[in-house]
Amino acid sequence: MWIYLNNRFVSRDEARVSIFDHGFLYGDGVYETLRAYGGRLFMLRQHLERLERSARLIGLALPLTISDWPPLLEEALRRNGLSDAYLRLTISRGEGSIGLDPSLCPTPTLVVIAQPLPNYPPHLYDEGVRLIISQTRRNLAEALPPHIKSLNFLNNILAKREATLAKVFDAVMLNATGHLAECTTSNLFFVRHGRLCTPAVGCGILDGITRNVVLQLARARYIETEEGTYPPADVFAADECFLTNTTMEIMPVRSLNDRPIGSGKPGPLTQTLQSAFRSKLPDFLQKAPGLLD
């Protein structure tokens, strides 16, 4: 495996970050994950713009401009012999003396990892996944804004640990007021009486890129959509439920806290959107060098 570290590609064994890196010491940094299909990247510009937004909001100067990324990402795929892949872009505050002051770190650390895409078992898409409601609440938006995709992930890790201990796929996190937010790495949708509902950004969620694609696909098919504030009871009363993120695309949900959602199987609207996503996928892919065409 070849990893891009700061200004060059190195082997996995050579890839080392200082123990004084503030990403390691304090979780001070940002990241993005991307997916490549046949060497073409899903919603590349949107991911890079979100990365720039996250960095700007924590006062971190990115070492690359938006036009520098495409050839680098293509080279990461080429060197690793990958076509369908998962890419993670990580930028930390960098190495510096111990202390919280960002000015202690003169140069950020940049890491790009490209690896084979971990495929979800097909039966999950056929049967749906099981979820629980986490006891860990989503970070208060006023304390850690959710639209910063930061390396500080302990909140989500604690919720994921709950899901692992419960032997389910993932956990739904509520916000500070007890309303639905999102899962540990994905956005939440549910269907009730033919209306597609999802927690609004104001509920303390990350504005997922696949989430926005799904909303666009639904509106193009005259499916009524709603972004709002919902109690957990609304999911228990839903006809269908699914999750979205870049790697899983649209993942059906069959139960929450061991209570079936609707029929307990992927519903017709979920299947319609899965089909629409796959058919429109070529429109969402960009060859890296053509990003700015």
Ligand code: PLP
Second form
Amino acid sequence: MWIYLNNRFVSRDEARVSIFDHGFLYGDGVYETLRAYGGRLFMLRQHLERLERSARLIGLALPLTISDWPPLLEEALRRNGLSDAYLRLTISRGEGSIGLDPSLCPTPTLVVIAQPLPNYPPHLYDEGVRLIISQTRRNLAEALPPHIKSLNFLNNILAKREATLAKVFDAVMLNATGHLAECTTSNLFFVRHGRLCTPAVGCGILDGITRNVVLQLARARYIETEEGTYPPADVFAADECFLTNTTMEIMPVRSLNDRPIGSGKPGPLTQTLQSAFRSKLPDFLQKAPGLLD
Ligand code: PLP
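Since we've got the form predicted on its own here, give me the form predicted together with this ligand too.
Next comes the full complex, this chain leading.
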């Protein structure tokens, strides 16, 4: 496995980061997760722009510009012999003395990992996944803005632990006012009376790139969409529910806190959007190096 570390590709064994790296010490840094399909990257520009936004919001100067990334990501895929892959771009504040002040770290640490996609068993897409509502609430947006995709993931990890202990796929996190926010690494959708609903960005969620694609696909098919503020009861009363993220695409949900949602099977609107996603996928893929055109 070849990892890009700072300015070169190194073997996995050589890919070592200092114990004084502020990413390790404080979770000070940002990241993006990308997915390649046949060597082409899903919504590459949007992912790179979000990475830039995250870095800007924490005052971290990225060592690469948007146009530097495509050839580097292509090389990461090529060196690892991958065409369908998961890519993790991580930029931490870098190595520095102990202390919170970012100016202790003169140079950011940059890591690109390209590896095979996580294996979501196909039966999950056929049957849907089980969720719980976690006791852990989503961080207050005013405390840690969720649109910073930061290395500081403990909030979501605590919710994920609850899901693991409950032996379910994932947890729905509510925000501080008890309204639906999102799952630990995905956005939440539900369908009620034919209308596709999803918590608004203002509910304190990451504005997922797949979420936006799904909203676009729905609108193009004249499916009514709504971004709002919802109590958890709305999911219990929903006809369908699903999750979205870049690696999982559209994952149906069959139950919440062991209560079936709708028929308990992937519903018709979920299936329509899954097939729309698949058929429109080529439009969302960008090929290096001209992939930013
Ligand atoms: N919400 C959270 C907290 C996430 O971490 C992610 C993805 O990592 C998402 C939503 C989905 O975002 P995207 O569709 O851009 O992958």
